[in-house]
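This document starts with one chain, in the form predicted on its own, laid out as structure tokens.
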Amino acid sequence: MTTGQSYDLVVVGAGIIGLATAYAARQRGLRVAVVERHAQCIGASVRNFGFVTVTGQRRGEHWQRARRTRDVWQHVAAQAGIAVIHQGLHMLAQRPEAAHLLEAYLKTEMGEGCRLLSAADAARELPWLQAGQAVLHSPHELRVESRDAIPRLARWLELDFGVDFFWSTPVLGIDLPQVHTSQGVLSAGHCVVCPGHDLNTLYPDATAQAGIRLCTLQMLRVMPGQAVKLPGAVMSDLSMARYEGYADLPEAAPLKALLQAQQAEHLRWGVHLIAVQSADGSMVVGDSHVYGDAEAPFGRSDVDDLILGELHRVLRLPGAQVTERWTGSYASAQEPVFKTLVAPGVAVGIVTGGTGASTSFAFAEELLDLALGI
């Protein structure tokens, strides 16, 4: 780094929100640098499902963010050479109460483009799916392999869009036009800070006032014992009780009560099912949710067993084996996003609902507007 290098915008953090902000800024012709404290992105942006989901996001503004982000992902993936591995979602209703909830969901604006398959139709069309009451099919979702997509997106921004990246470079302080880093000082007209779940380095008072805490989750990679081809992501009743687009509807109350009676341990650990497939046939499966003031560093085998048990209740996967296990952490709060202007020209933004991949590009446009005073 050469001290004094000048930019219209410095982005702090190279997770998906930071990269999306850099993309939005270059679309407006701004000179952009991204400064990242690690040698590469290692946080929630690469430890997730790569599942860009619209269906089930909180009704209103956040659902609209997901719709916009899905469209941008579709464009960016094609331009950056990022493979879209599959598209769509199948939500298995395992109980009559869940099927009733899906019927109610379809009557809202969020159900646009979705359809409900009967148990008989699902058995014919989806032989790998366990029997249930009904299946919601959404065409809106897409899936990328996060651990490959995020570094490829960064390289594309650097090579094709001229974004400067400074890796292994913590930002120590911001006093525009100066951005002080461990490698020297950058000059910037504006700055967007995308700290992810690092709540203590820059502007900790702002994040503390927002009531943000950390959520740690457990995830698995599972290889089926025989070839199975998922046409899209798969979710289940537990997901309907968690995703606010379903869970906030009045018709969700009977399902929630039944789940509390029948799967209390799953709810205790925040377990619900998402299963997506990778190009090699393996599946990324999860997840659980444990909240606190710090990351929970140790995974639990009994929580993994809860996740795997739900997987087998939903999918026919004889002989499946776990090939990888990992934990991830993200910032969590009551609202799905947090954004604030901490100083003239300096915006801080965090997706606080675990939906960074799904809402990143739309949220980045909001952060850029905030920093630019638009």
Ligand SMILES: Cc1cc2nc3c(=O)[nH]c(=O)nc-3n(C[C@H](O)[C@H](O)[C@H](O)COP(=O)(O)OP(=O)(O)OC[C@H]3O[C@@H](n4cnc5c(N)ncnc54)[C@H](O)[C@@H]3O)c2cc1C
Contents of the next structure:
Amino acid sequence: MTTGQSYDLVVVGAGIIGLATAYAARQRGLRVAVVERHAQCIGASVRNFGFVTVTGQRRGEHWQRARRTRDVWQHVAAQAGIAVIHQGLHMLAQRPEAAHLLEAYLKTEMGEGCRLLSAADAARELPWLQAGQAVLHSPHELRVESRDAIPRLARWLELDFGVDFFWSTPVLGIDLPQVHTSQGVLSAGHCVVCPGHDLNTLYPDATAQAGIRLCTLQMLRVMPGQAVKLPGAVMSDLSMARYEGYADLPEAAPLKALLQAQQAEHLRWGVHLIAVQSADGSMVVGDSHVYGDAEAPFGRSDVDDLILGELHRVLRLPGAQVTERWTGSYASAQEPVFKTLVAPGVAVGIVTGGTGASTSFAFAEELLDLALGI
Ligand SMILES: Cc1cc2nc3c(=O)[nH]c(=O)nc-3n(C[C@H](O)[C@H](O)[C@H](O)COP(=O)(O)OP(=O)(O)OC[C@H]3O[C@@H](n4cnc5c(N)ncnc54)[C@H](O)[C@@H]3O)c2cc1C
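For comparison with the form predicted on its own, please write out the form predicted in complex with this ligand.
In what comes next, the whole complex appears, and the chain from above leads the way.
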């Protein structure tokens, strides 16, 4: 870094929100630098499912963000050489109450393009799915392998889009036009801070006032014992109680009551099911949710067992083996996003609903407008 290097926009953080902001800014012709504390992205953006979800997102503005983001992901993935590993979602209703909820969902505007499969269609499309009451198919989702996709996106922004990256460089303070880093001072017209769940370094008062806490998740990689091909992501009843697009509908009440009676331990640990597949046939499976003022430092094997039990209630996977376990954390609040102008030209943005992969590109456009005063 050369002290005084000058940019229209400095982005803090090279997670998906920071990268999406850099992309949006280059689309508008701005000179952009991204400054990242670590030598590479190691946060939520590489630990997630890479599941870009539309169906199930909170109704209204956030669902629209997801639709826009999915479209940009599709375009960017093709340009940057990021493989879209599968598309769409099968949502298995295991109980009549869940099937009823899916029928209600389909009648809303969010059901556009989705359909309920007959038992025969479900068996043909997804022969490994356990029997249930109904299956909803959504065509809108896509999946990337985040641990490969995020570094590839950063390289593409650098090589093809002329974004400058400063890795292993914490930003210590911002006083425009000066951005103070561990390596020196950059000059910036504007700044967008995308700190993920690092709530203590820059602007801790703003995030504390917004009531933002941390949520820690347990994740697994599972190798099926035989060749299995998922056409898209798979979810089930517990997910309908978590994802607000379904859970906020009045028809969700009977399902939530039943889950409380039948799967209280899953609800206690925030366990639901997402299963997505990787190119080598393994599946990324999760997850659980523990909330607190700090990351939960220790993973629990009983919580992993709850996740695996749910996996086997949803998919027939004899001989499946766990090959990887990890945790990840994100910043969490009542509202799905937090954005604020902390000083003229300086915006802070965090996706606080655990849906940053799905809403990043649209949210980044909002953050850029905020910083630029548009
Ligand atoms: C296990 C897990 C599974 C998930 N699954 C999904 C999913 O399938 N679909 C979905 O849509 N969402 C999912 N999410 C949520 C999604 O991953 C997050 O919302 C998203 O990755 C947040 O991106 P980010 O850029 O804000 O944060 P991060 O990826 O954490 O990046 C923030 C970056 O900012 C850097 N930084 C912070 N402060 C500074 C500073 N002062 N100076 C320099 N650098 C700084 C950090 O080092 C970090 O690299 C999941 C999250 C987790 C944890």
